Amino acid sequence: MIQVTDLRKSYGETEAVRGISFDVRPGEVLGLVGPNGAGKTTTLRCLAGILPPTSGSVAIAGRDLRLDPVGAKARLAWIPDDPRLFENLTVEEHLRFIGRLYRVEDAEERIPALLEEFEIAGKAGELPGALSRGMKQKLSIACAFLHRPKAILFDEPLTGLDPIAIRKAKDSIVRQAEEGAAIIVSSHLLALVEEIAHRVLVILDGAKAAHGTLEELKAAHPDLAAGARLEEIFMRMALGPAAGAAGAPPAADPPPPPGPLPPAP
């Protein structure tokens, strides 16, 4: 559903993304992790069509983003870490506008359900200036889900949410995957990635450092203690062997693994 081939993005002499290739299948959640400045957000913005790649290709649901930008963008949704809303549109008007923009035929039926799902029905008539940071994030996600995108890109999706909203947002992400969407979640919250992602892509200094299931990443570092968590694996890759947790006891109550990886089409 998402195909990225030799993606490169340069800013002058600086190559921010260096030849990254990967794919995301329908029904799969890919966790995108890396330190600040590694190239995660630049990668996502290239996938969303916000930034033009210097070279390489991106395809969404079989639509080449360079050759058919409208067709590709019509099939994806992008949720940035900082919600960008229209100051003069109410919460409900945002959803109605998105419904018209994407020609969602059943928007009138879907909007009330999304308002309830994200607990913003009581704010339907409010302007963004009256919303909390968390409410704005909920509205951004609701707008993204309205047109049933086949590919969804999240950049720090839980920013500003309270614990109850975090739990519901995670459930919504998993449910979108179960309904067939291909999802990329970029987050510094490694416990979140470990809980919901089928595979993990680690980016260091603009390049792909590791890509695979959590078990495959663990197998690449057999010296780590049994039961090592994603945090320990990431620290080993980012900081070297001295940062590893070899010999440390496994963390208590690890999150359950996500469902089985969807079969390749």
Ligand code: ATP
Contents of the next structure:
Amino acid sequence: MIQVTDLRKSYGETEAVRGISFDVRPGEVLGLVGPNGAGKTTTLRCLAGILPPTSGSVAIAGRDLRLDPVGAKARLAWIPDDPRLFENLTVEEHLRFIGRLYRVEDAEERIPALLEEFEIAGKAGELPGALSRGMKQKLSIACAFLHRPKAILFDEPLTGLDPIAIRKAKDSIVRQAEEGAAIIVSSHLLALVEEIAHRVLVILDGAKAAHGTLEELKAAHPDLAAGARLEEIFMRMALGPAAGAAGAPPAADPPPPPGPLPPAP
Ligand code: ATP
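Having seen the form predicted alone, could you give me the form predicted together with adenosine-5'-triphosphate?
Up next: the whole complex, starting with the chain shown before.
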């Protein structure tokens, strides 16, 4: 559903993304992790069609983003970490506008349910200036879900949400995947990634350092404890063998693993 081939992006002399390839299947949640400046946001912005890649290709639901940008973008949703809203549109007008933009025929029926799901029905007539940061984030996610995207890109989706909203947002992400969307979640919250991602893509210094299920990532570090968590594996990859073992969190209480990885097409 999302196919990325040899993606490269440079800002002048800075090579932010250096030849990354991966895919995300329908129904799969891919966790994108890496240290600050690793190239995660640049990768997502290239996938969303916001930044033109220096080279390489991106296809969304079989549509090449460069050759058919409208066809590809019509099938994806991008939720940046900093919600971008229109200051003169109310909450409800945002959803109506997105509904018209994406030609969502049943938008009028879907909007009340989305307002309820994201607990912003009481703010339907308010402008973004009157919303808290978490409410803006909820509106941004509601807008993203309205056109039933086949590919959803989240950059730090839980920033600013309260614990109840975090639980609901996680459930919403999992539900979208269960309904067949291919999802990428970029986050520094490794426990979140471990909980909801079927596979993890680790980016270090603009390059792919690892890509696989948690079990596959663990297998690459047999010296780590059998119950090693993603945090220990990540520290080991980012900081080298000196990291991890001492002071590693106990292996007890791992989050339940996500459902089975969707079959390869
Ligand atoms: P973080 O976890 O801090 O959000 P990230 O993994 O998302 O980091 P990017 O924002 O993609 O990293 O940045 C990757 C590299 O590209 C960094 O070296 C950064 O300084 C550089 N970079 C990002 N945006 C620009 C820009 N607009 N102009 C020039 N360099 C940029």
